[in-house]
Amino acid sequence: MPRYLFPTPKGSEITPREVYLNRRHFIAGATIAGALLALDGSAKAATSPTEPLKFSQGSVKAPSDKTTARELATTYNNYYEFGTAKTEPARNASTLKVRPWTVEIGGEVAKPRTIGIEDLLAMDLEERVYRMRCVEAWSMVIPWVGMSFSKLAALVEPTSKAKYVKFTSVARPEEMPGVRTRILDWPYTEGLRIDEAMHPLTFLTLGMYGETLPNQNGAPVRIVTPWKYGFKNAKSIVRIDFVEQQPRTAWMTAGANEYGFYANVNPEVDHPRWSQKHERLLPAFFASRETEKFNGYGAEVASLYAGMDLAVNF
């Protein structure tokens, strides 16, 4: 990523910090009311068609939270392919083909293989409610339908090289107008530690709301880590690697000092330019809570780093 040079500004002219965080709040709060306030059709006709899914109740416990009402969760998205602001991804990303799909697996693993997205849903999958949260400080309670990851991993037979796990998500710039700008160093990637990418909890998902998966929200196949901060949910997936050495992942690359390769949520760790001690669930956007460690699933991951600095390792 380029990086630009700005004057330094003089000491009386930079903003208090705690004056900036309520300022930023209460922004994002409203930029978030005016997004759904804006919801008048435009988006959900845009969005591409889903199909209904098979599936059995998981067993993994639902948040005590409600669940996000599926309009919002489809039509308030990061998904840079296809625009930064929130509600450009469900107006622009109809235009992604789908169909055919497939899924390249490869890498430190005994049994290489590339498999279709109709093998894919043809699997045992079962529906997970997590709640997800984004760096930005807010977040949803969604019902994914998938499997866990390590399902996919048996196929391959990831060898003892096989330390990490990288995803590679699709760049289209015919089909996907944000690839054809220089937001980030495209293809997407993503990266887990293994035994991050083999734990229980790890979902790869090919719908949420009882649907496929519609295209703003990661379509066909993504990934869904729900400890993680969601940049760490890799979308669109057309590649997965299983690796000896960490992944240089994208965000990573635009902006190493602001988002780590770990990504757990840690209220005890700041973001650079902004505090991580509270989020809104939407749509609830003015009023804030605190934000709890791992998104409340300390209980099943916290053992992952036992002895890890997560203020080092964010």
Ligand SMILES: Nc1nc2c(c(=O)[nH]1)N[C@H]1C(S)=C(S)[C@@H](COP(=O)(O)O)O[C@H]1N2
Given for the second form:
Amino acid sequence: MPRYLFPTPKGSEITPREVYLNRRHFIAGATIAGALLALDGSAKAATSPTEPLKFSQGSVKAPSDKTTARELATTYNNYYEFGTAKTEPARNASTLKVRPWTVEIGGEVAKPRTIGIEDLLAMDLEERVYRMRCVEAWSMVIPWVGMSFSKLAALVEPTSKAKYVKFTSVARPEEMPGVRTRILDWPYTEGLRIDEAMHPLTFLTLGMYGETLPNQNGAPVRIVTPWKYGFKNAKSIVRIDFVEQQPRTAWMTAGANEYGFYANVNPEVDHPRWSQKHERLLPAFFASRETEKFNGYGAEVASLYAGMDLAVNF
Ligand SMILES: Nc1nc2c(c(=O)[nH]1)N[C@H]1C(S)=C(S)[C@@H](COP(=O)(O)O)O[C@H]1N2
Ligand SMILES: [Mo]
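The structure above corresponds to the form predicted alone; please provide the structure of the form predicted together with the named molecule.
Up next: the whole complex, starting with the chain shown before.
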């Protein structure tokens, strides 16, 4: 396995090894310190410009833990098109041109269409605070703004052949330094089974913290599935295809034995190189929080996986 793929150490060892043995993770630790400084007003805010959004309050119950500071959620990111270090997306992503922007929707649909970002922003938006969990065993609580993906799907009328949905992120080497490297097989692609995609929790996300998405968080439009590991949540989406076969995703291509198609948050199924039993709820320094199955959304989504062996379909 190449070294660049999420080199997260095991369980309770997580913090000491990150801080003392691995420079990249040392920088990540420094980012957390930086975010704490930002709360004092002494560190600079994230670079990408954002605009306020109009939205209503969604009915999904917010997690019991308090919302992550915006400064942290916008400076500690995974967005490999802009570099693999957590600080790089906030520093590099302002070069991405997010206007004009269109999303092409096609495949097994009765009404394929290209939809502009302004049309998406003009739809009824709501705010939902979701618990988010990265496969690397850190987590955040983020107030997203958007709409159920099913509302977008209704516009194109998926046919009975649509068994999966494939999401494709933008890949512009001129604007994205990571795309000039071969860290992943670009463009970044992800996928969901159709019933997962149509589940009301699956969120077509246009904003966070009441404003449009900063580039480093996936402007202008991304997907968010809160019961799955963060890598399912493709950023800066330009294509959505309804397809008959399970799509091959960028992370499966990078390491199918480590990053499965389902990627449901599950403390009982460890990553081959580290435990998933606990997590670091940022900015906490230690992995002291017990990971919840389906990231705490089991009451809503467990029935999607009835009869499936989640250790096999990980
Ligand atoms: N296009 C693209 N989407 C992506 C990624 C990426 O590298 N490229 N990283 C994923 C991972 S691993 C995580 S944890 C989340 C992070 O989202 P956030 O930075 O908004 O917290 O984005 C996901 N979506
Ligand atoms: Mo992640």
